[in-house]
Each structure stands twice: as structure tokens, then as C-alpha cells.
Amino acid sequence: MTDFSELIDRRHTNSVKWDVKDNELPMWVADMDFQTLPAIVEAIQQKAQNGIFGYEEVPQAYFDAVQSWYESEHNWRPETDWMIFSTGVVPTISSSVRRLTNVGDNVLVQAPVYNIFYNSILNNGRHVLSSDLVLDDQDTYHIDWRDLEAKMAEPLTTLMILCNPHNPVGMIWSADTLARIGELAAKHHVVVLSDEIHGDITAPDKGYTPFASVNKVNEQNCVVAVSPSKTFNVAALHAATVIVPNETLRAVVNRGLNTDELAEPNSFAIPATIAAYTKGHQWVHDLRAYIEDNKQTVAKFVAENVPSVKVVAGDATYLVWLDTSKVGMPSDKLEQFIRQETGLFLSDGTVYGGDGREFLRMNVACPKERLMDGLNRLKQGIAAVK
């Protein structure tokens, strides 16, 4: 199994995350600093030994592996007939926006939310409509249900992109919450596109609920996108699965994926995914424990050493949402200031919309030694703010 404490030098490897100056420490993009499951490497090596990399098709074994994984890890057994292979969750979102909405329609999101959602909406000539999440006095986000329904009821709102679990705030939506979203969406004829790419990364004693698993109403009015990319740190393999239980909706999404040339795998995507979903259970459980320990380390360090910053507790993702509202500098300027002062590269919360202008996002999926380096740089950077 992978040693999650091993420091691996990723500089000069064409890594987007590590394309930084020598003195800089990147803790921004959602890309882990851990080597992937050894069985994935072995599957890729075995495939490479064939020496022929022609056009690939998706075998039944791929869909069986996805089904088995979601049944054992998330108590949901989606039918394999509901599944479509795609080269990625974001390409699926963009394609679905084009197919399930019309130019000028509203696409509903819940800000602060993954910033690429905005690109998928705006780049396709649709309008972003946000029902912002509300941070309460207990530092927990909740949904403004009255606002959400009002925006679903707008005639031009035809699609909602749900982040389940939520990036960047780390929320795991309960089954009751998902049922209520589904009920409102069905009432107002809004299709729910549920991005569940972070579903495997939760605290060891927690689990997430797939949107379609809640009830028949949800099941028949959704498009669910999942992938091993975040879970196993294999984003560059470009593999995802789109799960659409409703036959009519599935036909529309399938046509879009094929029209957009997103339904054909590369040579390594299929064997790597099968290896992940059939041999990766213990690895993921170990990963979740390591990440949770890192998150607890961050919370303790910040509370004791950076009193002007608060950690918003989240049970999902390997991303920590840092409330910097008391620092006295907007997060876009604060992110730049900390990077210039210390070399620590975090994500500016402004790009996520909503109240993100008062937050920074930190990626803690790294060895403990690197995490402590980042935390000490954070302390130094905040202390330098005048």
C-alpha cells in the first residue's frame, strides 16, 4: 500500500499543481501529493506491455466494477444499464448544460461552489443563478430553502448543478436534504445534475449519500457524475461514469456525450478504473483516515497559532475552508500577499462566489511534513498582514 507520509518531488514533471517557483509550496488545486493505488500502476504497466494503443471500447467489466464499488462503499447499487462512460466530470457537466438547457436559460448553483461550474454555464451562453449557502453562527452552512425554491420556480431555470459532497465547504448533504432538493426540482421541472466526484473522500465515520439513491423522485430526475480521479489521484487518466436512471434523460445525455466526442476512453482509463474499484477499498479507507488526521491537525494548529483565522469544519473532501474575514484583507489580495511573503500558494475564495471573498481554500492531501510547512507559512503570512 501507499506510504502517505512519503515526500515525493513533483517539480519538473509537467504537474499543473507544481508548476511554481522553487521556494513555493502549492496547496491549491484539488490534486493529491500521494502516489496512487499500486494496483492501478500495475494495471497500466500490464496494458502498456501490449505495445498497441488503438481505439478502445468500454467492456461490461468496467460498469460492473462501478456498480460493485457504489454498492459496497455507498449502499447504492445503480444498474449498469444506467451508466455511460465519459472522459471527465467537467466535460460531462458542460455537455449536459448544452443538451439539457437552451441558450439564455438559468442554471442554478449554490455558491460558494466549485468555480469551474461557472465556466460550464457561461461559456455555453447560459446564465448563472445562485441560491447562496448561508453560514450560521455555528460555522455551518445551510440552504436558504425559500430562496432556493423561488429560484427554481423562475421559468428560465431548467437545470441545477448540485455539488454532492460540496466543494469548497466540505458539506455532506443528508438524505433528507437531498430528498427536499429533489422534491422541489421535480415540482418546478428542474433537472438535477449531481457532481459526486468527492463522494469517496469523507471522514472515516461518515459517508455520503448519492443523490439518485434517496428515492424514486430523485432517481428519475437526475444526472449523476462520478469518477475515480479525486479518490485515487488519477485525474490525467480522464475517466468518469455518468449515471442516468431515467431512460429518456439518459438518451439525451448520451447523445450529447457522443456528439461532443467524450465517450471514448484512452488505453489506460478502463484497466486503471477497474483496478481502482475492485482492489482499492482498503487503500481508500487508509487514505480517508490520513486526510482526516491532517484536517484535525489544521484545525488545532490554526486555533492555537492563527487566531484571526477560523476553520469551517467539513466532513468531506481533502480541502479546508478557511474563514479569513477577521484578517482585514479581501481573500484575492490575501492569497497573493501570503504567496509573495511566504511562497504558500492557496486558492482565493473569491472565485467560488457567494461569501468566498472572505475565505481561502487549502488542499491538505499531502504528507504531514509538507502540511506542517504549509501551516507555518500560513502563520507567517497572516502575521505579516498590517
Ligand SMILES: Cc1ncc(COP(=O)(O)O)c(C=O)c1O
Given for the second form:
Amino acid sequence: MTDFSELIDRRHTNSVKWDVKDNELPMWVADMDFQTLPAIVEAIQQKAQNGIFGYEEVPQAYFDAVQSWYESEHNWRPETDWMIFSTGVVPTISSSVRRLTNVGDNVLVQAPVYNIFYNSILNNGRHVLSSDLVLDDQDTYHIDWRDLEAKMAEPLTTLMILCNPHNPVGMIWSADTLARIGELAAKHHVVVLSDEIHGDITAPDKGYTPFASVNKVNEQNCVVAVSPSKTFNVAALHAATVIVPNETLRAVVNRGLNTDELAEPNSFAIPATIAAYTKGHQWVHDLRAYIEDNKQTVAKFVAENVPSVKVVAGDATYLVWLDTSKVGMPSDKLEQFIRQETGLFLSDGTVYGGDGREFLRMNVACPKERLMDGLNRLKQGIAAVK
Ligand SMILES: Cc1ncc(COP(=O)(O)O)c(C=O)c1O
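Having displayed the form predicted alone, please output the structure of the form predicted in complex with this ligand.
And the full complex, kicking off with our chain again.
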């Protein structure tokens, strides 16, 4: 099994995350510093051993593996007929935006949210319409339902991109919340594209609810995108699955994925995904426990050592949302300042929109020793703010 505490040097490996100066510690992009499930490595080695990398089709075994993972891990058994292979979640979102909406339409999001949603919307000539999440006195984000419905009701709002669970705030949406979103979306003829890439990484005793699993209304009005990429740290394998229970919607999305040339796997995507979804259960459960422990370490350290910063606790993702509103520097400047002072590279919350300009995001999917290094740098950086 993987030793999550093993320190692996990722510098000079073409890693986007680790393409930084020697003294810098990157804790930004959603990429983990752990080696993946050994069974994935074996599956890739076996494939490489063939030495033939011709065009591939997606076998039934791939869809069966996705189905059994969702059934055993998330109590949802999507039909394999509902599934389409795709080379990524973001490519799927961009393609769906092009297929399911028209130029000039509104695409609804809930800021602060994964910044690349904005690219997929804006680069295709659509408008971003956000129903911002609201942070309450208990440090919990909630939906402003009146605002959400008003924005869904706008005639040009045709698609909502839901982040389930939510990056960067780490919220797991309850079944009731998902049903309420689904009901409003159906009422106002808004399709829901549910990005569930973070669904596997939740606190050990908490699961997430797939949007389509909630009821028939949700099921028939959604496009769900899942992938092993965050869960198993295999983003560069470019494998995702798009699940669309509604036949008409599926045909439209499928056409988009094909005309955008996103439906063909590379040689390693299929064996790796099958290995992940058939052999990765225990590994993911161990990973969840390690990440939860890291999150608790962050919460304790920050409460004891960095009083001007508050951790907004979320039960999902390996990303910690740090409220820096009391530090006295907007987060774009603060992110730069901490990086220059200490080498710690966090994500500037501004890019996620909404109230993100008062937050930093910290990726805690790393060995404890590296986490402690990051936390000490955070303390030092915040202390240096005058
Ligand atoms: C919410 C969300 N969706 C999608 C992605 C990326 O998906 P992919 O690499 O499959 O395009 C990320 C990566 O951080 C993410 O956080």
C-alpha cells in the first residue's frame, strides 16, 4: 500500500505544481503529493509492456468498473448505457457549455467556485451569472435560495454548473439541497451540469450524494462528470466519465464530445481507471483518513498559532479554505507576500470569485512533514504582515 507519509521529490518532473523555485513549497493546485494506488502503476506497466499503442475503444469493462465503484462507494448504480468516456472533466464542461447553451446565454455558478468554470463559460462567449454562496455566523456557507431562483428564472439562464462537493469551500451538499436545486432547475428549464470530481474525497464518516441519485427530477435533467483524477492523483491520464441518464440530453452531449474529439482514450486511461475503480477501495479509505488528519492538524495549528486566520471547515476535498479577512491584506497581495517572504505558494482566493478575495486555499494532500513545513511558513508569513 502507499505510504502517505513518504516524502517524494517532485521537482524537475514536469509537474505544474512543482515547477517552482528551489526554496518554494507549493500547496496550491489540486494535485496530491502521494504516489497513486500501486495497482494503477501495475496496470500501466502491463500496458506499456505490450509496446503497441494504437487507437483504442472503450470496453464494457470500463463502464462496469465505474458502475460498481459508484454503487459500492456512493450508493448509486448508474446504468452503463448512461455513460460516455471523456478525456477530462473541464473539456466536458466546455463542450457541454457549447452544446447545451447558446452564445450570450447565462451559465449559473455559485461563487466562490473552481476558477476554470469561468474559463469554460467566458471563452465560449457565454455570461457568468453567480448566485454567490453566503458565509454565515457559524462559518458555514449556504445558498441564498431566493437569489438562486431569481437567477435561474432569467430567460437566458440555460445551464447551471454545480460543484458537488464544492471546491474551494469543501461543502458536501445534502440530498435535500440537491433536490431543491433540482426542482428549481427543472421548473426554470435549466440543465444542471454536476461536476463530481471531488466526490470520493470526503471525511471518513461522511459521503457525498451524486446529484442524479436524489430523485427522478434530478436524474432526468443533469449531466454528471466524474473522474478518478483527483481521487487517485492521475490527472495527466486524462480520463473522465460523463453520466447522462436522460436519453435526449445524452445524445446532445455525446455529439458535442465527439465533434470536439474528446471521446477517445489514450492507451493508459482505460486500464488505469479500471484498476482504480476495481482495486482502489481500501486505498481511498486510507487516503481519506490521512487527509482528515491533515485537515485537523491545520485547524488546530491555525487556531493556536495564527489567530488572525480562520479555517472554514469543510467535509470534502483536500483543500482548506482559509479566511484571511482579519489579516488586513487582500488575498491576491497576501498570496504574493507569503510566497515572497516564506516560499509558501498557496492559491489566491480571488480567482474563485464571490467572497474569495478574503481567502487563501491550501492544498493539504501531502505528507505530514511537508504539511508542518507549510504551516510554519504560513505562520511566519502572516506574522510578517504589518
Ligand atoms: C471542481 C473541479 N473540476 C474539474 C477539475 C479538473 O478536471 P480535469 O483535470 O478532469 O479536467 C478540477 C481540478 O482541480 C476541479 O477542482
